[in-house]
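Below you'll find only one chain, the form predicted alone, shown as structure tokens.
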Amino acid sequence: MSENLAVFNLNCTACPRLSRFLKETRQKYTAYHARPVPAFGVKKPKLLIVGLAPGMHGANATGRPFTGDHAGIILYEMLYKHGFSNKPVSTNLDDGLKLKHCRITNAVKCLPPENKPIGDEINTCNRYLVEELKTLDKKAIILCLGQISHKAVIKALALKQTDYPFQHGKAHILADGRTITDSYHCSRYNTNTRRLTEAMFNTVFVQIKSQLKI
């Protein structure tokens, strides 16, 4: 089945800096995916997880969000623990991992230099997030990992940023019935510095699971 180009385009070159960087990365790491990374999971999720962008040796290498990198370790462990996947580990596209009631995407679909997308790139890629959010059930939860992802979701939903400030553990209930839940990103930096602990992340998922009642 071909991808819906409104939701995702494997050949997107809308951001010149990212396109150049991906081309350089493909030349250096010939076995890597090194292209825009599609979302992963069920088509009609009750939980949509929005990360920041693919990591160099994780999603950029494997072609699947949070797969093969440090941030994915705790994320996929939590998904398995709370019944959103069939396995606690995500290593590659052929590992047999399947998500339940859940889909994972990124605010920016391409690997950015130094893992830092710039504002224009976040805004340009937002059109894909707009279309992804349209597929959600009206009672779905959108889990934003980090402030940039949170702001990207708010923009994609055409809401006012000042009305929905980012706050770890906060659940913003929207007028249409959907919920935006915030968490610090499960990056190596945040987990190593204990800005985000396993217990804190677990609490976020307990809250989500309770609200979804699945």
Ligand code: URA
Given for the second form:
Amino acid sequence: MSENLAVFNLNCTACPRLSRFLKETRQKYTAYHARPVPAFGVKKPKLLIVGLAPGMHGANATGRPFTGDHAGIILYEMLYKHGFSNKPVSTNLDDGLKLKHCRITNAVKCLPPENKPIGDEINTCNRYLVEELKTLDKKAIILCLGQISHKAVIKALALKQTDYPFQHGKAHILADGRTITDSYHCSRYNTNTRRLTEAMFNTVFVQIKSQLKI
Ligand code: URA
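Would you generate the structure of this protein in the form predicted together with the ligand, following the form predicted alone above?
Below: every chain and molecule of the assembly, starting with the one above.
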């Protein structure tokens, strides 16, 4: 039977540079997940959050998006505050954290060197995002964290990039009823420089919550 390349695969080696880097990382940090990181959350989410890629000592170590590094602290706090989870902190796969109505994934599933995936890798990994987006219902919101994930989502939905420019706080209503909401990424850099403050991020979630009516 031929392999379905669009279904998430823990043994994916489609990107040579990333697969080499993961191999090196597995040798250096033997306790780390150091594989493609699967999405986390409910199967049929009303809110799909799309980040960039696993961080070395975060998702790459723990195997759960945004878990174990700075970017995840503010994200999981926000999710709890707005009723999307049962606890405010994500620490590891066995911590009992459950998301409600929500799922989190990344535009690129593997750890990239220096946190920077290259264009080819973002494009190759897009096949997984295409599948993940297919499971969303018509009223769902896709929250894109940062410009790269926004562009990856536009590509995965086969929309025209110039029709949907990234803009923090903007809700792009799509013809099929779904919404793409943009936010600056909740990275350490963006929060330290106050490009994204907690208040700004909170406003994004208030808007999402009122739109979803949950
Ligand atoms: N961790 C993730 O899983 N994704 C990001 O975009 C950043 C940190």
